[in-house]
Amino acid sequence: MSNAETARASPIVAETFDAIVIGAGIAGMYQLYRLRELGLSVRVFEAGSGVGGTWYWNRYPGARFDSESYTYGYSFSKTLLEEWNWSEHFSAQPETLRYLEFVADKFDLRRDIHFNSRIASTVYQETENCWEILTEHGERARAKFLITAVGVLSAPYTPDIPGIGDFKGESWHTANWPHRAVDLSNKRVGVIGSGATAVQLITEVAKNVGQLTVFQRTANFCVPLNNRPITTAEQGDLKARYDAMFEQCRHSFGAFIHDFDPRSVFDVSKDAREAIFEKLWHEPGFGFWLGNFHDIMTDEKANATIAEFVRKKIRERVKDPVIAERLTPRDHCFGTKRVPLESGYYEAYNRPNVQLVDLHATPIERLTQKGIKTKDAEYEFDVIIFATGFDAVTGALTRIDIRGEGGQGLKDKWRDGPRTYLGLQVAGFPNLFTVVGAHNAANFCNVPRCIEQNVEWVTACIRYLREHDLNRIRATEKAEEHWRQHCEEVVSHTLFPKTASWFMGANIPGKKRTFLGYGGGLPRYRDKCDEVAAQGYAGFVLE
């Protein structure tokens, strides 16, 4: 018998750990760090060949933070904060990846990370009270605790366009951008999509491309990023203010250094309101969205004032009034979709080699060998880029065959929308923690700030179990249903449910339309989690 035949005939022995973490991005790395502090044996399984998660995969031109760099990095280590200097207020992907690699090296995290290991399935073994994972390469491992840290936007979505396999040129999704230099300077390039990723990509590609054609399904309200380098003088000031900034993030709705103005849009005169809008427009980051009047996200009349302000800005920046109108959103309220931050996006359409195709007027019929055929024309390309988004929040989990008690599949349980308790556990799936899971504040948040809250709560929970000689924790169906109702009630007071967005799962055909995050803000969410823990993990059964 050959070695290969012997390997197939012999079952692979599963290594055993105290905990298994899926994903070596920001959440998975921090969860590993904290579990090590408890003295647990931990193995992290990562699909990529390096750490970084989102920042490992997304290497498209223009990829960068839209959270301030210094509020995005980890806050748990003062030494780390002192040693690392961000070069820009909103760091680009290469620097962000270098930062996460620096963290991995500083805390020697790689020795517990198994790379190039995408999880195919994970099954709860009831009699042994453990989770067994299986990678796509056939590797097995077991652990009492399983923590998923798979990210919010990590399951790329490519529409099922007829003829998608017929195109003879190069094509890829932005999340699968080649890990090599890509020269588009003399190429005919088609970009499908105009969301936050596309806005960053198009702005950069337009600067050095043969011909760029953008296929837009939905126009978006884009706001200036207003990025710039961090000066030497600012470095010292930022380091001195880290504690204050993180405390500010801790108490703001979205965990940013921006928070809503408690006044209504209508508490001030029209002139005063316009002056405030103008001031915020020229400030960096999400202040125009998340530092504006509070009722822009709850009152359609209030929202109309800011939406019209942005529409006016678009018309001022795009020379061709026909193109300006195509780029002007009319089908949703400002801020109810992910607001793209841009650095010259609208000006890209003033270039003679950039063309905009409105897919509402002329939808794509199919891909051909040469390019893209719409209702009224065929476009020839050398490269087609799919900036078509992600199966957000739930997709990265439902693409894994996760089986809980009685063999119940997570995908089946979530067929009519996600059900969780605190966004951290799912009834019927004991000892499984979903960091940055569905109905969790981390899905509508300055993500690392909310990741730290999630990871620290999970770590404290596992510590509690160990200190009390408990082996299993499982959410009850009652607690799960109560949390689902609470999440729906909270978001019902906002404008989010009125818009078809990835926040609502509406970008994926057949996906149940429901708000996937937690709409009550980080402070409220954290209080809910802390209250549950203080009551001996109310809503959970501990055994």
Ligand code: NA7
Contents of the next structure:
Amino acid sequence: MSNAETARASPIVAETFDAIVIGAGIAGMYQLYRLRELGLSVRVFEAGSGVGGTWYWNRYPGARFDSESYTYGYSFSKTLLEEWNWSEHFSAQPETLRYLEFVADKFDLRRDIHFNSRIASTVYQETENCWEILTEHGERARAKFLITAVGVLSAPYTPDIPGIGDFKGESWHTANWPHRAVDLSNKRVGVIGSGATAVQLITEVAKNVGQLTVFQRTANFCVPLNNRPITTAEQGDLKARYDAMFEQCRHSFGAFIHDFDPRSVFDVSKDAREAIFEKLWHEPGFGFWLGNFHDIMTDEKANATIAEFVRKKIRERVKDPVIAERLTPRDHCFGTKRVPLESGYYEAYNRPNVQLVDLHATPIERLTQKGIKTKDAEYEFDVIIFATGFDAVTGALTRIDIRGEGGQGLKDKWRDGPRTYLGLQVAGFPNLFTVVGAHNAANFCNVPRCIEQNVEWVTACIRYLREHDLNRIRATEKAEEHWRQHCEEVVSHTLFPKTASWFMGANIPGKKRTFLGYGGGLPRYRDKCDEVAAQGYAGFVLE
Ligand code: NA7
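I would like to compare: after the form predicted on its own, may I see the structure of the form predicted in complex with the named molecule?
Entire complex below, previous chain first.
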């Protein structure tokens, strides 16, 4: 019997709460804080042994966020904003985890969080109108409201490569990096993948590894992060500008302090355009992508101008022209895959201890006891690192056995792509809220900004139900179908659907290829959510 089956058979009596939250990352912690304010009894179940979600799991060298630190933290508490000092414009994982631990302590969150408790299943009990959850250790609990705060990129994906269990050295996925110091100096290390994670990891590891071999399938358009420490003088200035920065984020497409230039690439001369690209190239963060001409995301001809600019930069930075060409993306438009931000990534390939294997030319055939065998060679390693990404957006939910009305499974319902209403509820799953769920603006966002919007909407909804003596909220099939059509319509005007990416679910074999987020940006998404609430939760049935 599996752990989950053993647990199902166990007679443990379920504790009952007003609300259960799954996940103690940025979203789950904030949801707990807000529901406590409403006076609800809340229990958070967290798979890890500490808070932090993404920042708890992703401990690989080089891990850091690509949002400006001061726009990434919670905005809800003035004292928290005042007390916390970020040390860099783009903070690294250890500091971000310390920040989230600080928040947990400050608001005394841990007393309602049950750690080391991965949820195996959750079933809606129709007669009692409650959700019963079951952890992998066999613990049960019940609540009227269930809120999933399981993250966008939290279900690690390791490809099913033949011989994967044969390798005798050490091996991890980047999201399961060991919680101990890892010494890679003098080691022979193989990295599979070249996405945003690999780009951060490779840059850092290359500096002190014995020999590093990168197995790349698709080259990416990487752009400089331009990170630097925050000086003491800047600290005060940034704090004085918090309100203005959060307001700016509220109104920008991706909730960053960068927003698209309303002009077209072709509104300016070629020289002027190149000068703008050059200026943005030297600015910090996502400005080069999300602060660029708006039509780079909608018009292939406009996109070609910026794609060529980045290709030129790669050629300038990588000394060996063969390696430079291998690192040059030619099969997708700039920005239709998540743009990795880098701090010396291309220069890593100028080092004598780093080599790049092009998997298009020589695919991996299998893992062996000693390493990785491609079509033309066997590479021997002490350590193999899988930087192979995530079953994004839907994976963390479909890996839980979630059963709604009539025993319907969420995984079955989403076989042909996610179906949600506002990315916050699913028809047939009453009183279940999916914070940062599928078809929700939070999937293409400076995530904490969207998390706050999601959590505040859910909290207001639960408050409304309580104030009106209502016990149940469920999305109608009709509203759900309208939302699905709206999401598809919005993204059809962009270049996203043309590229195989995790945004499209295309990185997971067998997963339906469809845009998993909301392509209309945060302001438009928020307006839709607010409109629904103002109409007494139109599209939902309240009972
Ligand atoms: P990504 O962006 O999904 O990248 C995963 C990488 O792994 C990518 O280069 C893939 O190549 C590669 N991959 C996946 N499967 C294989 C197999 N079977 N063989 C070889 N290479 C493979 O994940 P990341 O963790 O880098 O980034 C995820 C997000 O985290 C990122 O967008 C940020 O928001 C933070 P492919 O491109 O599919 O050819």
